[in-house]
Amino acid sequence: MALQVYYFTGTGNCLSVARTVADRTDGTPISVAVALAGGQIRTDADCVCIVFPVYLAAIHGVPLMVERFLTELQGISSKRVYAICTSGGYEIVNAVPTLRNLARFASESGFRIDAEYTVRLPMNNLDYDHIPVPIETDSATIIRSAQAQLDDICERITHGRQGKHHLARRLFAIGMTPLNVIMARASMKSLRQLAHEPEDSALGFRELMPLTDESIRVDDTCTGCGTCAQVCPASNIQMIDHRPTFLHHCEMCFACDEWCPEGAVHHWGRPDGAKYHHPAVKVADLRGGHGLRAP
């Protein structure tokens, strides 16, 4: 089975997952950003696996770049397509509705997701206080548990099997819809504020999210090293006079905040002082590994 593993990552969780899947299945890991930089995407592989994180599950869940990636996949309808969604909260609340959206986006692009899986990894902002039900918060423990999940996922991909409790998860997600509607309204209000848009702005999620870099702050400890620009998967940062300038197609991946060697970049979605990246991923793994400049 020839498998290409496409991943979107900011703090390394999905890169680590993609590497594991590729190693276990004799596949090839490829950055979604790099793939998109070439326009329409064709593959000679028999199977494709898409690895991505959950962002704002109540509204959209699927990163905008991953949604665009689906529209550029060509000749994929005859191939087997797998999806692996990583999330920091409870799978049923975050990953399942996100995978429903992914399946819809894939269908609109003319193909189907044949099997989907989820992995719990640490939140990229380490903010677990908003989760009302007790949940494991120690990053090392979460990563160890994720390894067992990945062992099972790789076995299932090898044999073309679906994730566990597939139907039950779907039914629960449908039951969560009214709560998601309430949460989505609150999140959209917050996005308008972060994008510096008026409360009555007609802009939708896809237009507001890229503009939220208006609320990313860079302090005076910035040395102008350009690391933030080098690791940004969306090419959303341009260095002008040795200072980062944000270009308003942000993907909310936190890479600029996490990998700044001086801690000078402060993303609105991450509390000051909170730092996390997957321990198996280094800044050199992301630097130069992207290539997309959004229109």
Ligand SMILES: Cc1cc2nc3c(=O)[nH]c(=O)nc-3n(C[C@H](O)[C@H](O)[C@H](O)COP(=O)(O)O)c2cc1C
Given for the second form:
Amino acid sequence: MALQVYYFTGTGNCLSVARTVADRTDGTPISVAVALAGGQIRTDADCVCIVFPVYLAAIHGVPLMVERFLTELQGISSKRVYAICTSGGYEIVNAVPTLRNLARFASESGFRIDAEYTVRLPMNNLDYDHIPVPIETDSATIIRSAQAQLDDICERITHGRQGKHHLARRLFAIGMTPLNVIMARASMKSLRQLAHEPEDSALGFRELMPLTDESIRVDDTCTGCGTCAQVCPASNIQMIDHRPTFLHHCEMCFACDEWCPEGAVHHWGRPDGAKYHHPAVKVADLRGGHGLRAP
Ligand SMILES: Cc1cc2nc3c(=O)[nH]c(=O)nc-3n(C[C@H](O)[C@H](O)[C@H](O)COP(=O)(O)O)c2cc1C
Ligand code: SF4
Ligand code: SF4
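Next block: the form predicted together with this ligand, after the form predicted alone:
Whole complex next, starting from this chain.
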């Protein structure tokens, strides 16, 4: 079984998962950002796996770039498609609805998700109103527990076993719908604020998310090194006069914030100085992984 493992990542959790899955299944990890940058996306593999982080589960959860990648992957309707999402919060209220939205998106786009899996990894934005924030010392424990989940996922993928969530978990997620509606309203409100749009803006989340870079602040410690532009999977940062300029097609991945060597980039909700990236992933992996050279 030839398996191509595509990943989208900001702070390395999904890259680490993609590497493990690829190692265990004789697959190859490929960055979604690199695949999209190369024009037509083709693969001879019969099975593809997409690994992505959950973003704003209450609204949609699936990163925009992941949706774009899936619709641009040629022949996807005739391939076996596995989805693995990593979430910082509890799976049942974050990953399960996200995967449900992904399945809906897939069916509207003419393909299907054959198996879906979730892995809980440390929360990279380090602030989430209704979910306990794993502090740095917890990260190692969370990553260790994720290993067992990942072993099971790799085993299932290798043996082509069913990977849908149990009915009970899906029913629980459906029971959460009223709460989700309230959370979605609150998330849309904050999304409008982050995008610097008025309260009565008619823009939906797909239009608002790219504009959230309006709220990214770069302080005076910036040395103009260009790392943020190199690690941005969306090529959303251009260096102008040795300063990063944001181009408003942001994916909200937090990579620029996390990997800035000076800690000069500040996102909403992330306390100054608070950092998280997967310990097995280094900035060089993302520079190379996204296929970009220093500007
Ligand atoms: C803007 C943003 C929104 C997020 N929203 C959620 C969320 O709604 N639920 C959740 O469980 N995790 C959420 N997360 C956490 C990430 O999904 C999680 O940490 C993921 O493993 C990060 O993957 P990466 O390191 O590959 O980028 C969010 C992260 C960011 C940056
Ligand atoms: S990575 Fe940090 S220091 Fe380097 S250009 Fe970007 S903001 Fe400035
Ligand atoms: S600008 Fe920053 S947050 Fe937005 S996509 Fe690029 S690296 Fe991610």
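Numbering follows the first chain given and starts at 1. Between two forms, the rigid core is defined as the largest C-alpha subset superposing within 1.5 Å. Here the structure is a predicted model, which means the values were calculated and not measured.
Is there a C-alpha shift of 2 Å or more at residue 263 between these two forms once the rigid core is superposed?
Comparing the forms between these two forms, which are aligned on their rigid core, residue 263 does not shift its C-alpha by 2 Å or more.
For residue 38, is the CA shift between these two forms at least 2 Å following rigid-core superposition?
For residue 38, whose C-alpha is compared between these two forms after core superposition, the shift is 2 Å or more.
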